[in-house]
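Let's start with one chain on its own, the form predicted on its own, as structure tokens.
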Amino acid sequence: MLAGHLPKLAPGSGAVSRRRFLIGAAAVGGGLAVGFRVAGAADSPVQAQAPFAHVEMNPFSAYLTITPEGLVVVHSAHLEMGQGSYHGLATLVAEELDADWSQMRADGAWGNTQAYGNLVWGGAIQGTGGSTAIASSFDRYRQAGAAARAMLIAAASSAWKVPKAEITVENGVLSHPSGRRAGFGDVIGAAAAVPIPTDVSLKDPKDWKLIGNPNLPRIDSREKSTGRERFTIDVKLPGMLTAVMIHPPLFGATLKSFDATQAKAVKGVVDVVSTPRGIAVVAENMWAAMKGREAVTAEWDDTKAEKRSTAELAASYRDLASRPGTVARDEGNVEAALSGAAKVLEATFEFPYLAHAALEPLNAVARRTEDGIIEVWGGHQIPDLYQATAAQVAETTPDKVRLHVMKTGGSFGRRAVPDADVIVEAVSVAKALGWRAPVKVQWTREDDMRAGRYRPMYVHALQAGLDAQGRLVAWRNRIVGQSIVTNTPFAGLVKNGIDVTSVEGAATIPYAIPNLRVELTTTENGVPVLWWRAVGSTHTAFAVEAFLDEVAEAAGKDPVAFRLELLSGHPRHAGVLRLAAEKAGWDRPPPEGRFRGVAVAESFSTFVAQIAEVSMEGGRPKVERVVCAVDCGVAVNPDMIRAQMEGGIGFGLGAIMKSQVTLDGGAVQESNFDGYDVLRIDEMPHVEVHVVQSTERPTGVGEPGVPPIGPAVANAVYAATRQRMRVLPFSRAQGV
């Protein structure tokens, strides 16, 4: 989501110097806690890091705790929402600590931006998104493991009266040639008193045992497969009440009045209160709250509400796309090149609003303790922001707010909300009740669909010019759509009138085109929008890669060869493209009745190429096989990379083939999965993922699997039907 757009560290700034290293340690509850922060992250290939120096740090910033039982608990700076960040960070710590994998645990950390600030975003705020968890954590969590290991060895050395150099650590056990052995829990008391080491260095990559291990069991698989994992929806506190919301029926409408008389007569309903975001029906349980909600009558002021349909909005977008916009990238002279081209191609692509549709709908729990602390349980994707917002709503100070960072059943960007919507609701309702009980606000699927945030609607109008030799000499892309960040705390992402989230993947295309121009027209309407898995690249990659196939055909060239000609200056794009083509057998005809399409895209500094193989059943495409090649630098968890590519492909397929949010008179028409269709398990293709072996610094994989799948399938469908897929989802297209 937003992360890839925040300021990046300058190339070469990541070498860990003595001055940029912060470390702290303390005895905590009989255990040892270690934590520190590296103030930069390098873009250079991975190598063993230099020694560091000690600077005092609050023990609250700890990155890991070793318990007396010998468990190693990694405190993750990044929210776990199914993408595997806890697993990845635990791998980094365990590698340098030489812990046994069975010892490892992980939980969510918050409350110290100095320790947990997202380094890819500049370090000023804690948050998860943009596939940055590993990139932000790669140095500092390895350093935490290395520091703890050194302290454990020092403690054992002192106790055993032997040189530190003679002590080895393997699978969570310290040992000495004399036969002495100790587990981590046996020496943590003494280790907590050891001075912080100043000469710790990291392992050489050739010595890694866990980083890059494709057979490492996922750290939370047992809990999830046995149903023991706890999400916010599972939180039950003594005396807790449940609230459901009544949101305005139109975006921008406000509450005039409501009558809750009949609702309060429903058995189990405790109260009905108004909040800044609508009406809350509070009850002893979810069923009573929902029945009470049905009995509330409300009057809304829709004077300033959005009342246009998606058809009307799309028509206005198409009109705007025919006119010049604000320039996002301009090279050469596009107008002259187009006018002088031997052949000019044009195409317009339309993209609908999309819901995030995470498995676990939004929720949060809030209560005030006897000593005035506000506690909030939830999927805190941007903890700093939510802590401050909760404090403001509760009319207290941020230091009086305590967050419980829960694992969450999906997000895809939905839980990184600048106005902290469901957090505001939970705190507001608990406050309106006089803090007499903990309150869980639980959205239903219908709330999520009709009162949520959406991937913006976009229109792309493209033109390309070919010379007499079939060379691509001109490219213009006019993009029309809403800004995700305007009027939010992230408005700094709008530069010179350009929201970078709207044009990423379009203004940053890697192809060598001498005359290239990308323009953006930012629209304003009342539909609330938000980053959606892979953000701008979800529409820009489709438009670019689908149109490029049209250009390749007009030039009489093979789609893969045509792309490679234009990627001479981008070896990592070309590398994944060649690998995918090789593994898919691009140089050989596909099986009878099958058709192939290709696409390549970079998002969040990760490079992905995909080749889709489709068949046609009853006039509709069926995706049979997808071959995916991914270059994300060092592959910390290869199995997790494969899983995220597979998940991204399934997620993207549902969106491009079926999913859309439509408005009629400003009201969202879809309310559940009967209307907002997603990919079903029997529609999931066979997926092959090939991970490029690399020494480049690791980047992320939670989102980059999504952008290429749409255009790859669209290009395959064209090969099968000679019909271009320019209006999404495919289900809107005639005959498909």
Given for the second form:
Amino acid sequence: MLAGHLPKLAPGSGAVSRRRFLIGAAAVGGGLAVGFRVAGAADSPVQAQAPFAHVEMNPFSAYLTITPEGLVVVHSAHLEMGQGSYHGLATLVAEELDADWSQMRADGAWGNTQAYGNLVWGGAIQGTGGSTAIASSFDRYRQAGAAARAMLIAAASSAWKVPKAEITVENGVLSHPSGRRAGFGDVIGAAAAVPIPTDVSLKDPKDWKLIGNPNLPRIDSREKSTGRERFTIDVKLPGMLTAVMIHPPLFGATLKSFDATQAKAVKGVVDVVSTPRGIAVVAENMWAAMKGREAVTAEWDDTKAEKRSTAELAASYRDLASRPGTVARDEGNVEAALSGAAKVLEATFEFPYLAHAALEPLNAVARRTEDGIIEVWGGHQIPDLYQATAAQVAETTPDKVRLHVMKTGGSFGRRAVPDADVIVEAVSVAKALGWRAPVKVQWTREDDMRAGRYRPMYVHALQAGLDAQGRLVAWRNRIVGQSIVTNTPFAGLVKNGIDVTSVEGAATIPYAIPNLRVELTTTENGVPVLWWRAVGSTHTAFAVEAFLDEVAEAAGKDPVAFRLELLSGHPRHAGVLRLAAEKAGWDRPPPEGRFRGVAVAESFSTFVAQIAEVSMEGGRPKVERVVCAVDCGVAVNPDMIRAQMEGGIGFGLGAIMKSQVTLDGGAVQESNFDGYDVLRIDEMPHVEVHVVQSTERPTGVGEPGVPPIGPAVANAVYAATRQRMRVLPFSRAQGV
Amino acid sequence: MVNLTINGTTHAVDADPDMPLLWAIRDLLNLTGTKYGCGIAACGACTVHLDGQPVRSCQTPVSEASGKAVTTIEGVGGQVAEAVQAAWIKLDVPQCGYCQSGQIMSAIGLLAENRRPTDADIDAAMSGNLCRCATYQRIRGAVKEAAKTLGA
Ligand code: FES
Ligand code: FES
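Hand over the structure of the form predicted together with the partner chain; the form predicted on its own is what we had up.
Then the entire complex follows, led off by the chain already shown.
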């Protein structure tokens, strides 16, 4: 998703003071809303996002609302797409508020960049990605909880005519030794009138009851286990129509003409309209739209379309990888060290395009209300951007756009898309219909898989040199692939010709190597790409950790011991590696018929080591067990951390074993889960997660579980077969 | 018009006979707990019960469902369903939750027939249900937990 480097867009913006804040409170519908404006965030000079900053159309945007019934509704700055951000932010508020966990609720907030701007990215735009939800919101949501608590106490104190200091709050109840008690809902009217505290103190970590509690039930498990959770696909509005799209058959092709006569004769089809992103078949329901789509004929102009196959692209990438690129990191003299080395190793790794393939295919719902407000329901992962884009398409101003932030059936980065694809489609179709009805644009699985936005294809060519004593003295890593940020509002991530998201994990290799060079050749082609869960580290960590294993073997060293020797300057990498090795019993041989591999990687400032144990079944590896150690600073929700490591391992494992998007003549070959294969339950290993106890500031866990699994498994497969897995997915390689 | 009996109630729906049960349930009867994920019986998100048997509603035309008892996630009940849903909540199985209606329908189908499923039984019954969040370890755990409740 959005890279963890975004602060680098805006030098100095990280200096937003967490101490300086103004608190704004307002009574909303009888509830108490508490909000903070982070002073300084407004000053962050993020040039790329300037048009989207400071949109404040919702004056009541805030961090929490307490309802008269005593519910505490946390308004999350971060999208809930499965990773548990609502749960996490509710934990932070409930902790400081001393609320009862059962009274906590959460929903999605937007429209107040000063309140919701992602502080890890510099604060000037709201967004979810780069595993930043907790890191960005750890302080402000706790402060909001503490401020609300202080206001509730002040209200009870004047109602009861007792000193504030004598009032205690526990499990959602205010009480006084005299026996007086009140729920939050009982005092909100008075609390809303309380002068806003200018200073609140937060709990000492030793007093936390909810933060760090491994048994806190996830806030939305019940809805999600009963079919009651609502996603964008479930949005129903009076008179709503459903549209399916016909996208260009090749990337870059444009519409010449279409004939919808037959389609319009299909029962239930209402209209067929053209939009800047393709043809839309609009119908009374999804099935009618799908049937209508079959009956549309269209002609496309493919003069400017991408027509190469992935095999051709890969061949050109391999060729580029044999030549120097732009230098991303350079230490010592790598060429001299390589030519003077006693032993030189070489390997080339190939990574395919990957689809996100979240289980809920992309969708959005749009309508214009009678008073001219454009409403958009969707998985708004970058709300400020989508608000501005929807306004542009509707030819209105952002203050006339109202978003409804829905939970999504996954995303893995796909809903954080700078061109706001499906949102543009929903608004365009509603507009093309003259705003006569609300419109849901629902992609089919085939659309979702073929319409682009993939993890880019990459090739890594590596060389390493060992001296006569087996010490690693030289390391050269040439990386070839597309940039995901060029020509987007995030283009500021390209510095001196280097897209940091292309080289993260490779240029930041933690190992002490005296002569080290990392080079990047950025390719351009017509295939639309995007961040995909763990971004650059999905390929860099594989190349680095798999190749390092080759180097360790050539040096005659144990892979864990070899890494530890080179990690003396990186205690947190070393810490997770030691912990995983200890828990996996690395110092003892694996059980009969099992083979082990190890990898460690940092992504988004979270450190993860994994040891994979595989067996071979009919020439194919089966991952039986994964021992995972994670250091993400303070563990806010230990069970969510475990869940994200389990999920990240399963997600990453399916990809490295089986997933790829291929092109033939520019056309995407895979269209559904029959051709685009992902992990299923019978392939899920037993995963054990060990969370490092830490007092460091918390960092994210949505993505960092992904990078180590590929190389850990590849290294284990080598232990089993003596075959190095350098071409992904493994299903492409011979013998496996 | 096709008569569909969903969760014990019979509805006359204005659907072509070839309309998949999935879209009739979701779009015509407004029961949205059953999800669309692939439309080709490859993901399991649309799993419902037809006369008690798990089926993929995206590949079941309404003509085939007519005259049979369709149960969706909204209509499940009884000992097995309660045990399964309680286990799902206890183990905090869902992440995004999108696949979970289908997972639960498949799990209920499994446990209704087999109260002591082995790992292999679970794999066989559940491998048609994709979870892109890869909650598989907890799904396996929750099926076993539910089996334990039912055996107790
Ligand atoms: S939607 Fe029916 S199996 Fe995927
Ligand atoms: S919980 Fe997200 S797809 Fe299963």
